[in-house]
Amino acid sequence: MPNSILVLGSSNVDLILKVPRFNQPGETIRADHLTTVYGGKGANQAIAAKRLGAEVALITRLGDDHYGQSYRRYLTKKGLNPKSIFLDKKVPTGIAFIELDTKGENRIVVAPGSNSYLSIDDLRKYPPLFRKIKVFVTQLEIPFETVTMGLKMAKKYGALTLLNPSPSRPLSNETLSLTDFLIPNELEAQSLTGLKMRTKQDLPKMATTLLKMGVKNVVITLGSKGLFFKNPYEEIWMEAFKVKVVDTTAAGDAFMGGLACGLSEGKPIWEALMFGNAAGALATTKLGAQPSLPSRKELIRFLKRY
């Protein structure tokens, strides 16, 4: 069965700190805890859309040391193809150093390591996984060229392509217009467009600013305010489901699984809308990126509650 979704991005190992509180500069706390989980965009959002019963396939890059040697045994247990999950023997495995407050909000610093040695050549090694895919799913933890490839490999052989343009950078209009699919949060929605958001009314304002630049379809996530979802023909405001939170750390990887997962299923956009939002409340009622991941059966039982 060929893959329905690929996804191409950033493989890192989270280290998590439970704090009472965030510290100022030069300050020092004590953590309450430490733990360490897989993580990484890419691989958060090929994890997402597995558990979400799709059929997914991972580029990725990984250093070759114990952390990445474990990833990609982790990895390939859990269903991914290893010959894509590619081991840097020069650098090591990017590692994602993560506060966690006592409110689930965090704070993250990440040494990309390997991450940033994904190239164009690792893409050029697999065409035949770019054949036949519904959904091409990428961020921006990896080199911006080797971003702006995928999309077009992706279009070129007719797939919709996501883009999550995290970490915030500017976008050149090439790229946008190979994107399918936006998905920033509020502030990078921001940063992209250069406009302030001061009420929901603006909204519609930076997702048309978006459509101008070439987008086809914008998705503005709000976290606990919801989304805001706009493209030519039709607006749609979403609420978050509301859930007791633990962990937000990888709410928006989730939401990207369930959206491509819907849309890969060929969903109408509201209910591929809802299926991400619904697996983003999810993953913020569990600690941990992967770990909080939900599956299909924990989905489907949660959207039958509303």
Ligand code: RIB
The other form holds:
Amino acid sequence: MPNSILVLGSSNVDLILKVPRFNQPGETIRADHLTTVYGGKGANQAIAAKRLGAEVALITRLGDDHYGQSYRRYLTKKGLNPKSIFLDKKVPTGIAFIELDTKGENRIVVAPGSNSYLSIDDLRKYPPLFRKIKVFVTQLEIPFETVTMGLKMAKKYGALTLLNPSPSRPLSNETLSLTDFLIPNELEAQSLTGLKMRTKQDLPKMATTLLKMGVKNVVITLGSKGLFFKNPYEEIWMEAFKVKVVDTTAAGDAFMGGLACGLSEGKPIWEALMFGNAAGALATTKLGAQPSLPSRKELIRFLKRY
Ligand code: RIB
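To complete the pair, please output the form predicted together with the named molecule; the form predicted alone was given just before.
Let us now look at the entire complex, which starts with that chain.
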């Protein structure tokens, strides 16, 4: 069976500290709880799409250490081909330090480790993976030239390309013109366009600026305020589902997995957005990145309820 989605991106081990509040510079506070889970935007998005029923391959790089070896075993057990999950002998596995407050808001610091060494050569080893895909998904926790090469290869093989510009950084015109769907959150959209979002009415202007920069479709995700979609032919405003938020970590990754899954199944854009919107909402109702990603059954049940 061909892989319909290929994800290129990071894998981190997430150390989650539940804190009563975020501390001040120079202040020491006590965490209520420490949990270790698998994360990283690339692996999260791959697992998100996989749980929703897509055929998925992941190209990523872990350290050849305790964390990396056990993460690779876990990803393989989840059905991802280990051939494109590289182990790096020279650098440690990426680690994300996540502080989570009582409202479910987080602050994240990432030590990228092996993710910084995911190279263009790693991609060249796996052209067969690119040949079979319908949708290609990537983000910015790996070297920028690798992201751009991934987009180039995916376009060469006729795939639909999705770029989640997170964490934020300037993007080249070449990269933007290789992107079919750009999916920033509102902060990333502001930093890419240089425009400020004061009210919802600023969103169409921001999206138009991004379209002029070369992308074909823009989805600006707004957390609890929903999302805004724009391409040259249509605009869609979608509200967020109202849920009880426990932890917002990986909500954006769940959205990406849902959107990619919907598009790979040939769903119309609004339905693929709805799929992503529901996956994102469900991901906020549980603790942790990958443990919070919903299955297809959970998502369908949730959508029926609404
Ligand atoms: O998007 C959430 C992810 O960001 C976490 O899993 C963490 O690893 C960071 O990469």
